[in-house]
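First comes one chain, alone, set out as structure tokens in the form predicted on its own.
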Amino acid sequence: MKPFSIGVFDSGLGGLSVLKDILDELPQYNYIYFGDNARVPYSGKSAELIYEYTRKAVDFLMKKNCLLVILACNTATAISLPKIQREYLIHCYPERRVLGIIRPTVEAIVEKNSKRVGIMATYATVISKSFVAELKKLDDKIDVYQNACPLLVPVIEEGEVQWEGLNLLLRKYLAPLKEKNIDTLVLGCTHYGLIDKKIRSLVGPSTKILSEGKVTAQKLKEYLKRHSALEKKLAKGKKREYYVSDLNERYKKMIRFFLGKRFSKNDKISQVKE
């Protein structure tokens, strides 16, 4: 039987942020990343449209021989894991996972004892109030207050993130949860962990903030210690295929870019064609 490969998949490219912390963390797997960038941001689109682009993309990675998909997005966690889980795998793949971000992050903002939380997501996943239900199933003591910030996902997608403009756009996003005086700071999207040190410089020294993807890569190795017998089918090859379902120079450099020394000259870049 062939191989079985860890499946990361985001709507973008930001989700490639998630990715390189978990090759940090575990980087003895085959991982196989799709990024969905030809119809990115997917906030704003309906439910219906969001969970069948999220269906066909894991769909695609299973095909690839996945055993476990990733969703590094906030708003396919959001809107489709659930579905995902209690039809897609039930039907089409009983014995393979597929696991959110929103969970792993929940869970360490509880183990950090913060009380009055600030999210910062796109509409979609503020819109959902997946982060508040997952929190108050925890902890329903803890006060927590979203943002959505739209404008943030096509500005880090084009590159943009030394653009002056940035700072006033995340001045205006924090603002309101600034006021609240939050303890903690998640960053709800993938993208915005590629801008994290603007963040913390903005919020300052007394605020915790939860990158999602140092999150997601210790949940996940705790996950497959204890689940042995499945992380014993996974190879450890170190091999990594990186599909986008548009693919030109730019998108090429901005994967190298994003994934820096983790990304090596073997990797290959492909473009998903349906």
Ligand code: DGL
The other form holds:
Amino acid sequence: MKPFSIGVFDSGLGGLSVLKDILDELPQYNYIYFGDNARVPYSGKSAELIYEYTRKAVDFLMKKNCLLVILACNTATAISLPKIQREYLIHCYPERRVLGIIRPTVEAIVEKNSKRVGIMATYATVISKSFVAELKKLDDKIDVYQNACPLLVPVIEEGEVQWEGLNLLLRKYLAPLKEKNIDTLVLGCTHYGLIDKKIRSLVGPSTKILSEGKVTAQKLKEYLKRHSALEKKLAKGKKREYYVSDLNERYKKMIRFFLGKRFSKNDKISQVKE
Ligand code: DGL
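Moving on from the form predicted on its own, kindly provide the form predicted together with ligand DGL as a structure.
What follows is the whole complex; the chain from before opens it.
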């Protein structure tokens, strides 16, 4: 039997910020990343379309023999995860798993004893109220404030992370959250992990910043410890494959830039043909 890999999916390249932390924490496994960069941003699209794109992406990763797929995209998790588990996984691959990024993040917030939480996310994630609902399930006394930051994803996907205008955008998006005296700020969109240092420099030192990548990597480690039967089936060959729905030299450069030293010359980047 072909050995199983771990799949990581994002609507674009921002999910590499999560994969990066997973690779640092759990380098032994084989990974397949799929970024749907031809269709990013998902936010702003209808729930039906976001579900359809997510289901296709998960199906692609399953066909590539992923035993476990992480939706490293808050928007895809918020809109599609329950339906993927209920309507797709049970029928097509009942012995495999799809995990989202919101649950581990929310668990980490509660473990940190946070009481006033600010969430930066896309419109779709904010409107879904997924973070609010999941947090309230674990601690109904927690105060949650959300702010949609729609212009950040296009800027980051364009690789404009050094652009001075980014600071202006961040100030605008952070202001209403800072006003609420939050004790914890959640970067509730994978892309924001790629500019976490910039965000850190704009919020006061008294506000904890939760990096979804680190949290997801740590929680995945704990999950694999708890599910040893599943863990045993995973290949430990340190193989990585990268797939995108649109490919050119600029995207290749961005992937290498986002992954830094974790990208090796043996790693392949390919375009998914529909
Ligand atoms: N990666 C997505 C997330 O974490 C944001 C990008 C999008 O809108 O597609 O929410």
